[in-house]
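The form predicted alone is given below as one chain in structure tokens.
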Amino acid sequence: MRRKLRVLFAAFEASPFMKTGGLGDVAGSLPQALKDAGCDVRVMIPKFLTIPEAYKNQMVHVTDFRVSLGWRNLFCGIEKLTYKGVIYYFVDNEYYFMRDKAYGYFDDGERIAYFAKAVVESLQYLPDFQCDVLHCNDWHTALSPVFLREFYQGLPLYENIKTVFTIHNLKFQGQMSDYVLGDVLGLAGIPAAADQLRSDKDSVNFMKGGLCYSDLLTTVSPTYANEIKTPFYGEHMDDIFRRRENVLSGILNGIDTQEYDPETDSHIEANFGPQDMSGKALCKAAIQKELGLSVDPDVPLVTMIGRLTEQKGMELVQRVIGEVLERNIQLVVLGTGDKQYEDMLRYYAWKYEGRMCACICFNEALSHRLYAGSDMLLMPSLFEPCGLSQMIAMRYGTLPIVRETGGLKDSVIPYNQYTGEGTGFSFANYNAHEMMFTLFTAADIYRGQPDVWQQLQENAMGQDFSWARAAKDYCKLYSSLHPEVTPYKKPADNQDHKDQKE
């Protein structure tokens, strides 16, 4: 049978409608790549108050029905919008979603359980779409596979639906009071469900349900998929990952290669590409001047972009920042986070004026200018499920210096002085001086071996971090769940279109 695999991609946020973090980026980009790879993919998210009116005005009402949640019987509307060729469904319930932000309310457990149940219930009401694979993302949709198995299995429409659950951030699991199990989820009377959802006698864990009930588990890089089977990275779930390792895989995230393209980026001083890097020098001079640094092409400019937390390696930076800045090196940090690190960075920016700048804010346009104008990007993370900054930096010929963990290890090839291979620099141990000496090595090569540096830049800019690469891997996973379906492939432009009609 030749047809497109039908995938419903469920997430609590998706750019450009709602985005609070990396999940929004993934749900906004991966479905488009899946569509281009030949899947019939639809995306389902809540209809939030904060979705821009321009998008709300384009939505069309599809259907409405009732959702049972514990003792509740609740309204659910489904609205539809096509964006960049992908159909998005919006779950409409004003009581739960007509609020100023996505998270942070006393009833988040109930709101998110409602969304997970509505996703499953909606599958019988969507016209012209019969789901093959329900792809759930993070703890906000982790209950959907549980509800599917416990309340819908046996109904003809649901018999053939398989589930994939992707972990984007294992830190957030949806820990709720045990009271929720019966009052909200309606699962207290089902011993198998209660046992697999409870994290202890006093609480339930939404993510645990998704990990136990889904047909396949994925996370956002191959190395992280192995790391989470250990106690250090597993966040008290490592026993589940070890038990289910035969259905666990890691697929490296991608980036939006159109948004992050130095040849067309409108945010930067001058455009450039691997064939003509002259514009990068102009970008460096411009960002040095903008941030009050000494304008000097020979001084290595190192940048950090992201959250200022221990997870991102700020503890290591704090230990050696003074030693680093005593060298002929410039440092720029862009981001917000823990107050102790924000204050520390402001102090060193004052002490080393002209060598360091601390931009304690989030500024998308400035981040583009830093990616384009910097020589190196520092990411010394304690752990990193995937990471996007290192991939973006490489697109701009800015070489990453990373710790070998998670997606950083999978995406950065460390420089090999004997073969010339490499797309950046890396260190293995979570050690401040190991990080510092790796940084000094990179700085020495930048200053003393310009030919080597240029080759590393060309290597980095030649890497494929597009979502198309990741989409192919996801399509293989989906196909493994439905071997009876021969994946549909678009014909070449000059090929007879007869095959499409078979």
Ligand code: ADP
The other form holds:
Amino acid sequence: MRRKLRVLFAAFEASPFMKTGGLGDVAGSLPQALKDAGCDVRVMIPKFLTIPEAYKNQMVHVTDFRVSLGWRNLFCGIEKLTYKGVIYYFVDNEYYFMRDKAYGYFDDGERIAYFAKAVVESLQYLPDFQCDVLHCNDWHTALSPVFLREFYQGLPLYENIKTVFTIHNLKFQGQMSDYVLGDVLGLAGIPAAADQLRSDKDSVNFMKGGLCYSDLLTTVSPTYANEIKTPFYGEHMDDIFRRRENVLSGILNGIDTQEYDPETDSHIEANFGPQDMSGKALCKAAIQKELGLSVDPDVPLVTMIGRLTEQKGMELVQRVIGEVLERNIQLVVLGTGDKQYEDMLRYYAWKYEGRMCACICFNEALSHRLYAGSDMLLMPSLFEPCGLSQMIAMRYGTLPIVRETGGLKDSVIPYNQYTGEGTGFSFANYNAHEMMFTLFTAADIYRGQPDVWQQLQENAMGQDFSWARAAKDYCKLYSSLHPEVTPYKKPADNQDHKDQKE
Ligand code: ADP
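Cool, the form predicted alone is there; where's the form predicted in complex with ligand ADP?
Below is the whole assembly, all chains and molecules, this chain first.
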């Protein structure tokens, strides 16, 4: 049977309608790439009060029905709009979603369980869409595979639906008190469900449901998929990941290659590309001047962009920042986060005026100018499911210095002095001096071996971090669940076989 695979991508947020973090970015970009890769993909999110009016005005009513949730019988409307060629469905229930924010309410457990149930219930009401794969994301939709198997299994329409669950953030798991199991989910009387959802006898863990019930599990980088099988990274779920490792894989996220393009970026002083890097020197001089650093092309300019938290390796930075700044190295940090780190950075910016700058704020335009004008991006994370900053930096010929963990390990090829290959620099252990010596090595190469540096920049800028690459991998995964559906895009498949032969 040759047709498109029909995928319903369920998430609690999707840019540009609602975005509070990385999930919003992924749900905003990946579906379009999936569509281009040949899937019939539709996205489902709640209809939030804060969705811009311009979008709300374009929505049309598709259908409405009732959703049962424990003892409740609730209204559910489905509205639809097409954005960049992809159909978005919005789950309409004013009681749950007509609020100022997406999260942070006393009844989040109930609201989110309602959304997960509405997603599954809606599958029988969507005109001209019979779902093959239900792709759920993070704890907000983790209960959909549970409801699907416990309440809908056996109904002809649901029999062939397979489920994929993607973990974007393992820290947030949706831990609720035990009464939710019966009162809200209606699952207390099903021993297998109760057993798999309980994390201990007093609480229910929504994410555990997704991890135990989904046909396939993915996370946002191959290395992180391996790491979460260990207690150190597994956030108390490592035993499930080890048990289900045969269905667990990692697919590296992409970045928006149009927004982050040094050849067209309108935020930066001068555009540049791998063929002509002269614009990058102008960007460096401009940002040095803007931030009060001495304007000197020969001093390596190292930048950090991101949340100032333990996860991002701030503990290592704190330990050796004084030693680093004693060298002829410039350091800029753009970010907000824990007060302890913000204060520490402000202190060093005062002490090493002209060599260090602490920008304690969130400023997207400045981040573009820094990606373009810096020589290196430091990202010594304790753990990193995927990480975007290092990929963005490489697009701009700014070489990342990373700890070998999660998506950092998968996206940065460390410099090999014997073969000349590499797209950046890396170190293995969560150790401040290991980080510092890696940074010094990079600085020495920057100053002493310009040819090597230029080659590394070319390698970095030549990497493919587009969503198209990730979408291709997701399509393969979906196809593995439905071998009876011949993948729609024949030419791409032939290319695959060719690649393998080579
Ligand atoms: P996280 O774990 O926070 O999601 P990522 O590296 O995956 O980290 O993504 C961070 C994204 O947010 C990048 O696009 C980065 O440029 C941007 N960002 C982080 N902090 C700031 C800031 N203070 N100002 C501007 N952009 C920022």
